[in-house]
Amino acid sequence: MRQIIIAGNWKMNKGLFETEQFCKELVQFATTHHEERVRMIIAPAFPFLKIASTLLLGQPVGISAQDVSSHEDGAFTGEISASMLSSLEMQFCIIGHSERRQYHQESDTGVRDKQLILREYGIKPILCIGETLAQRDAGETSAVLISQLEGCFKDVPLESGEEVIVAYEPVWAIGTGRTASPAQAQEAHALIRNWFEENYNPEIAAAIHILYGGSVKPDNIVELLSCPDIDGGLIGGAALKLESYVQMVQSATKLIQSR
């Protein structure tokens, strides 16, 4: 069975204080979480990454950045390179994030360079993929899915499926306040899990982790859980709070302690 991953993206949120106020409480929490099936990570800002690493050390939370340079080394004012993230030892990093697509540009090739070289360094990618609102009004949203899916992963080598994470996030469901109805969600959940198990094997398609991303909150988080592709979500908003993020991983213990 795969794990739930509750995976809090803070994006552009959080100083130094609210930083280590949320990480300290976290902790009080975390202490007293024992399901090893369900995964919780936390995204917080770049300046941010080591208070919280030393902050949660020893507990049951993963750290994530929120994004990573393409580029080893060099001339690349303000990019973050993989070596950096590693020197402090970063378990995760997040990578194609619509936000980086649109304001960025940042392209599929683009994303497929950052997966290896995060793998490289040891680091788990979470590879964001999803469709405008316009696309999925098109009729566009399986053959949008499957374009950026065959671009982040040309060439790209997978022996187990433990090495990366993909997530799902509808554009139009980011932020918005809009989410895919389960059905929806689990439509798409199914065409990745199934494009793995077409382009690698079924193996790797079963073990991969699959998240939805879009306006997840602890209101729809346990309908969304209840999808058979659903391995849990990349959550903005609802997960700057403590209270919420909280109440979305033991909605998750719950749910999976009784399958």
The other form holds:
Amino acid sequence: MRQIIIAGNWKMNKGLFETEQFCKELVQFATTHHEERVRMIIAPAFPFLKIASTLLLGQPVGISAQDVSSHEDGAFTGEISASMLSSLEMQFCIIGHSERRQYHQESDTGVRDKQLILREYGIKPILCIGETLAQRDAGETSAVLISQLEGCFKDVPLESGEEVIVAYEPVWAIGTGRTASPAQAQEAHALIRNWFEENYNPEIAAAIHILYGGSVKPDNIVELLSCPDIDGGLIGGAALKLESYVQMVQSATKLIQSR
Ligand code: 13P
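Return the structure block for the form predicted in complex with 1,3-dihydroxyacetonephosphate (13P); the form predicted on its own was the one displayed.
Now the full complex is given, and it begins with the chain already shown.
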């Protein structure tokens, strides 16, 4: 059975002090969190990954980077390699976020390369896809998602579906306060799962975690997580405050325990 994943993408927020403070407070909550079917992940900025993983050592909280270079090593000023992340024992890494696609011209081919290099180093990618508002309004959502999946998974082997996490993040719902309705999100998630069934096999489709991202908050997380194909949230703004992050973890815990 799939877990519920509550992943906080901190984006370019929180310096050293705030990272330390959040992690120390999260430790206090994490020691009381015994539901293995609800997985906590946080994604601090690069410079603070080490301190976050040190402070959360032994706690049931995964640490994720927010990006990685598709190159092995070499003259790529400012880039961070998968081997560097691996030397920090990083467990997860977000790739293909719409903000990287929009501001850093990240392509599906580049995301595919990042997926492969991360997996080579034993780091699980959290691979983001999603349509823009113009694409949704033009009725192109399905075509866009399928084309992103085809590009990001071109000739990419999957054995179990546990090698990667997919995040569906409709661009129009990110940071806008405008959440996809549970029906809209479920429709996209079902399409994504179905794509894995058709292009891999039913076992992989059943095992793969598909997260929803875009204005998830304590108020709407339960109705989103109640959808059969939504396996968690990739959360920006509402994951920055410990209180609301913990609230969302607690809601997920209640939900899974009531199933
Ligand atoms: P918000 O939750 O702030 O809309 O951000 C979503 C997101 O982009 C997570 O990766």
